[in-house]
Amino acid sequence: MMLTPAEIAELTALMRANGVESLDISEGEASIRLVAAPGVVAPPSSFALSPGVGHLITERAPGEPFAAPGAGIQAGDILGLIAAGLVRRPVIAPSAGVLGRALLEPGALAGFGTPLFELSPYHNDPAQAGPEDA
């Protein structure tokens, strides 16, 4: 059994969101145990998912990301692209919030529906979000 970093991140986020402290997964002789740090409560998160199969592109041009981790984003913002040959599909933010880290390295191959970016909700009303929320 092999879990990808994206799968581990998704399981960990789901554990925290549902108050699960530890999770044991085993298949044959292989096993993994995920443990959430005690007392750590993360805000509910959502994920921007891959719109298809292809390679993740996170920059418009070298050194110019579509959106940087920690930035405030709105639903519908383009966070990156999935490239398959000459076809480019936008990775769209499903909701407003604060952009977390990319769950895949730039250039990595993603499958349809693969979580690509973690999104956290604003701490305040998004209409009143300021630099401290971005």
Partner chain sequence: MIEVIESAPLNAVQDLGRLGFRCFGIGRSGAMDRLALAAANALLGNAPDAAGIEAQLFPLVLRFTTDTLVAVTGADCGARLDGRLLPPFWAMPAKAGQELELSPPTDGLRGYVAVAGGIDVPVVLGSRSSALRDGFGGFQGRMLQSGDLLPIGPAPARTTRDAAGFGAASPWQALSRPACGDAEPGDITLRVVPAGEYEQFDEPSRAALWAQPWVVTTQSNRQGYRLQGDHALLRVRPLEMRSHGIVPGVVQVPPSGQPIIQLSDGNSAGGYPKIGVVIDADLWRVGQAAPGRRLRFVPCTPALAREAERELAGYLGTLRRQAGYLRRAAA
Second form
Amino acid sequence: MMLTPAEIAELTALMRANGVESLDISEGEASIRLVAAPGVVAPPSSFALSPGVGHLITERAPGEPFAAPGAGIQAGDILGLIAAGLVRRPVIAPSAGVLGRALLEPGALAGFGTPLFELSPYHNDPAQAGPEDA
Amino acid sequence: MSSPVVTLEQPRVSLCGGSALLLEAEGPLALPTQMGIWNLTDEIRAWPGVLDLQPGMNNLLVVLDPLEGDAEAISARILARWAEIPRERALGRLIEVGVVYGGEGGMDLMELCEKVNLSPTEVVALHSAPEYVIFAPGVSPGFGYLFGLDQRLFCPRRKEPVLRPAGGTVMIGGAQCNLGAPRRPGGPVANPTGWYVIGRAQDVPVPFDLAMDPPNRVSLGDRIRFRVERIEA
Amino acid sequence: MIEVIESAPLNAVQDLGRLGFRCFGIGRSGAMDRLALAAANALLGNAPDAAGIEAQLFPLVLRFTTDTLVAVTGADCGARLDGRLLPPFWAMPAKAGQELELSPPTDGLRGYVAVAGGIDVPVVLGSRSSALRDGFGGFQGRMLQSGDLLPIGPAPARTTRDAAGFGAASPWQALSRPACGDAEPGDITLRVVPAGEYEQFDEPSRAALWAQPWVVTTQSNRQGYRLQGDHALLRVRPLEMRSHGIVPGVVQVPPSGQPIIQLSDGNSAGGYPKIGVVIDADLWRVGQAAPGRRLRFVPCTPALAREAERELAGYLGTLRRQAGYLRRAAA
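For comparison with the form predicted alone, produce the structure of the form predicted together with its partner chain.
Next comes the full complex, this chain leading.
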């Protein structure tokens, strides 16, 4: 059984997103165990996942991103779109937080559930407070 | 000095984009030719691929389905039918309207007089003499384009359209003249036009009423006579 | 119902236009960007001839009095549903009481709002389009104003798979741009079939029609666009034309030599010589060309025009099918 680096990255991101510490995958004789490095697992972070298979769009118009890294995000905000054929589905922020980097290049192909954006919770530090804390 | 009017020796069909055709009849503007246009209009309405039809002055616009209409094939069919279509038909009723020529309502009378080198009295006499026939629909529901204008009154349209008050306008443009419908309550007070407004009709019947079925109160082939109420300076 | 909270002038109910009444002198009317309205109806699963709202001056603020599905297409008017910004070419559920606001677009000119079931104004002479000059069709034959209550037609109760809705590739993204050798990226290229009087123009004018950019002037509206080019279009020997029917897209040349494209609310008849006609399949591009935009004309034939029409039909058909997967029955 072969996993591509991209698949491993996707699986580890899913593990982080769901707080999974280890994952055993087997197929016939072959098996593989993925173990998350200490401290990486579990909240603080959450992830916005791809709603389906398609290509990532990060801008609502040329030069106008849906949300820029570092921006304060509300739960339900549209962070990007997944384009398949002529239709586009929204990539939704599952919770409020500060938007991290996009985990996929604009235009790259995402699968169902692929983590696309990382969200960090707001800190209590007033300087970094999000709208909900303010 | 008026420009010569296009007169074709042979009928032709030209393209109006990818999905409309214009049949232009041979010869000068004439009642039998126009009756042929009306008859052809009635016939083509049933052809597949045809969405709409509009008789013009000596011509007929045929609007095709942009996906299904085969412009080349339908062109040939139109020309073939035009050669055979009967050029006779009964005329309709007579409508008489009183007109105040010149003055505020006919603001372009003097300008037209200069262009055609006639006095206001002469222009009005020539304009009010004939019995005009509604030849073709105009730019909105109304009395359409009238046939019968004396050629001494032919005057090229303006280089650029100007705004003229709406309602009962009596106008000349090129080799044609027309009568404006009464101003509709809430409707535009002025319309852009390249024609010359030589007078205003006082009591114009409503030519189009959506409360009626069919909504048109006048038809192609109806006749109009202009009665001179007076000439204003 | 949809309540009009605020509307700048000139916004009105439109569908794809009125056909079959040219014998009364009644032209097409209908949306200036018919493709955008058709795309909105495809996203919602509406009949292709369902009516929507054409917004060409802003703001336009609407409130929904019932739960419905709404689609906003055409120029990106930064539509906000209860303050939340929608992506362009977007469809989503709207709840009773929610407000939709459209603002002036930075690119393009006209936005379209459609709802599941369509705007259910009466059909007048075969269409729900507003014939504003003649005062019939649309909503009471006039443009929208605050306080108007627009009825919504019957539609199955539906929502979207994603609560935030779904969108579409715009025609600018999905359709091929008509090729024009030296057009600049911002130029709008339009396919034009030479018309009856093309040969009457002198050779330099015919060359200039295709070779030079035509700037959309501020004297441009739903009736027609007046264009401005360096080289005026002149005829060898001016001849008076007899009045004839005019379709949207006709490029008339008044004696000034600066052309006018007749559009949705254009005169249904006229007599200025016509040098060409923009094909139906490209009129939506004209509808989004703001004053100052440069247009380029590319020669076309009826066969190529039908091909372009098929490309449009293909876009709408695919959109309709794929959008069907992203809607579902409301719980």
